[in-house]
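One chain comes next, on its own, written as structure tokens: the form predicted on its own.
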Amino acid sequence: MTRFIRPEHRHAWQLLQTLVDGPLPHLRDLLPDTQRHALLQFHAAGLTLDASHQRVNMTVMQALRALAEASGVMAQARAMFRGDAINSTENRAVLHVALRGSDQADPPWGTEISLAVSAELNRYCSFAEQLRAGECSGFSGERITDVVNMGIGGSDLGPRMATEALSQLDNALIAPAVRLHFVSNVDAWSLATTLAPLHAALTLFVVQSKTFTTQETMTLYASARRWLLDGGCPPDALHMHLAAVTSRSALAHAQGINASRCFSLWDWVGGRYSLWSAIGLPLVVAIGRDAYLQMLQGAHAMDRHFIQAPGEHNMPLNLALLGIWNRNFLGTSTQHIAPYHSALGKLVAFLQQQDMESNGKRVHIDGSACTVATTPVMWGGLGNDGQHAYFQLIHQGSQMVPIDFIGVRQGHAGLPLSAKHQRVVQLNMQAQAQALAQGRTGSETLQVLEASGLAIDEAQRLAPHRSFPGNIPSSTLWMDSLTPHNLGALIALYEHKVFCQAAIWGINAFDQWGVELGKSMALAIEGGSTGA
């Protein structure tokens, strides 16, 4: 086994760190460089990267690939797509990237894999477009016009995030015969109020637990059941109003789920990478099959060019590269995603558990204690709103955060002004970008305020409070349109980001021991072994 070395004692990062002291000059020299903007934009499977306004030069980019390679960053990607058992503490293979892969020739994880991948995908998404066109009844004999997904974690946060952002396809798309529901919270709040305006003889539950024991979901389920049978239901007529998703089938099938209507996860499914399994089955019932395999098609693609595409030109690994220099050389303890399309509203708190989930950790996979930060807090909303609440933070706070700014170049909503609205749009965050990279200087608010009719005694008084340091950095992804094949593109993007900046750090991504600690305590709790 090869010898574990601390990120720190690498040369490239201890060239970096003096790099970092140099120091570097601010953002309003460096975004001149046109030279220096073409070598900072990245495209790949649809989306466009525009680096040019992170704080780097190009030393600065030499160096952190070298870390990069340095660190096996590509070694351990090619790892993974082979299916080696990368997640050390739980002895399993990562293979999220077989479940939109799976019709590749020769592929590196084996064709038995895809065969099984294969076989499931189209299990789900035949039991979805029979839900979508009618064909599925209720104990009554009236067709199922409802669908609630129960779920919580990557058992919700994908496909509703997902079912949102796609929600503008055309009509044809995303008219289906029945209408979709997602409930994660175990508030009885929140799923009252989803059955509220629901009847029993037209409802099916989707159970989304990989291990059939999630507290929360499992605490829903039961209240499903009873709900269902207060309705009407007779009881050995359940089962055409369930369905789940699970790796433990039989413990599926002894809690009355039908067999034909069981979908299986794999052990080296994560929940937060689940979205391109039979998770996805809402997703399918929401925007058909054929909407859903552009999205896993989206997302090979880019999965195709981070595994082949060089240092100077791999979208995932540059966006990684940057979040280091941001996290352990310029000290950002935040990182802030600001989608400018309301699509994509659920975004943030998807790659909230993608980013913080996997990079959360204290230890390095050979179980030392971390010395350098791992991931940051990561936060964010819809960037328009946000412009009008805490962007102010952002431009004059007295710490720096880092931006990611998502764009959608085209889109559509029926309106006749549609096309002035995504004008708008895209000029705020354009702008926004600018306005943190460049700031406004003491004597350049000085003379706006002066040349504004004010006093030069009242204008040297507010200038301070109206001046704006600026050189906070960000990065532009762009998309052409919001479409399944982009989206999933995108997903895989930050996938893949988050897989390098593990490798750098040197800790395992794929587990999450916080999560079962806060499980296993609420266990106990429940069966009297601890104290309240």
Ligand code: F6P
The other form holds:
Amino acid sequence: MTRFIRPEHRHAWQLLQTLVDGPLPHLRDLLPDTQRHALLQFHAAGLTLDASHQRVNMTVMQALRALAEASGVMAQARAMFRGDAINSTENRAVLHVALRGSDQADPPWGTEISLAVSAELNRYCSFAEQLRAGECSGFSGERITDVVNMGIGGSDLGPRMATEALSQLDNALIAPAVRLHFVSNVDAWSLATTLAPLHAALTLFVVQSKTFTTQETMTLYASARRWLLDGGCPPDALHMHLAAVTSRSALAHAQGINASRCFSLWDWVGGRYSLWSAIGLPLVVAIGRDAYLQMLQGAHAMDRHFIQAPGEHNMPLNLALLGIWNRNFLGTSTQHIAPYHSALGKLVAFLQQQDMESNGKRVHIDGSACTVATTPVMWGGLGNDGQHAYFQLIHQGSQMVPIDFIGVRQGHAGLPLSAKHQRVVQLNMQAQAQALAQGRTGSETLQVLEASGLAIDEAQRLAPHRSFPGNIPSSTLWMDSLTPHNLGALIALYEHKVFCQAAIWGINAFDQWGVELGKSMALAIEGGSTGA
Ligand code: F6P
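Take the protein just shown as the form predicted on its own and give its structure as the form predicted together with the named molecule.
The next block holds the full complex; its first chain is the one shown before.
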């Protein structure tokens, strides 16, 4: 095993430190350079990334790519694709890429894994198609009309986000045989209000839990069983209303799940990377097998780009490097994500787990404490809402907040004035990126205020309050339309961004020991001891 080198000890890191200390022009002076603009565009798997509004020049980009090279990022990526046990604290491989690349002829992870993945994919997709076709019935003989997904974290966020994002598809739930419901939180209100309009005879529960021990999900499961029994389901017919997705099928069988309704994921699938596994079952119920396979293909297309594209064209790598530049050199403490399509309303919550549960770490892979900052606080929300809520802080606050804008060129066509709606969405997103970069100086503001008819003394009084520093970095990610393929590519893009940043910081992105203490204390409090 090669000796671990701390990131700040790398020459490339120290070069970047000198570059950030040297004066870099304001974005308003960088933007007119069309050649720079062209060099900061990236294209992959149906997505376009415009990084021209980031506070970099080509010298900085070359130094960042040299840091990636020195950190062995792509060698580590090849190790991940090969199935090496890169999750070193759990001694596990990390192979979510195998879940969407199983149709490869000679995959780096081996055909044995591909065959197992394909077999399980067929199992849960077939079951989902039966549900969609109304071929599943409950204890009364009537067909199942409602599916309640119970899970939390990666067992909820991915399927819930993707179901909402893709629910406008022609073959989605809008005209299907079943309705989907998601319950993640353990407070009784959440499950009670979901079940209130439902009927036991017509309802199936999917218990999503990789470990099949998560307290919240197991509590929900116990209540679901009780609700079914109270709703007239005979005990020996409960299995007709239950399915599970877990890596511990023996536990699920012992708790009443029939083997034919128990779907597996492997220990090399992290919860926050599991949408491509049987955890995607509710999504397949929502959009159907074909659309789900298109989402897998979109992610696989991004995987191929990531592992093959040279550094200067590699979209995930450059997205990661821009994040490193902002975080570790420009000193930002948060990263904002602003999707400009309401169907992406749950994307930020999904990316929060993916990023912060992966890279919210303070210890390097060799056990030494990090002295460089690791992942920033990831936050965000739908862009138009944000403009009328917290963009004030981003424009005129006391801290620099980099933004990833996510735009969909083709809007929903369901209204007579759809084109006008889409024009307003897009020009707002583009205007925000421009305003954040350009800003407005005090003298420019003074001119604007005087031109508006204000007296000079009033204009001078207000100018400081109505000026904008600008020079606030952003990237804009475009997709032509919100399709399963493009959503798959988008999620895979951010997965690989997280991977690249972890490789440079020298941290393990694939364990999550930080969630264990709270869990054990909760159980200990329940059992009456301290649990420390
Ligand atoms: O506690 C964190 C976590 O383990 C996540 O990583 C995971 O997605 C979630 O809890 C749910 O875990 P499970 O799928 O095992 O119920």
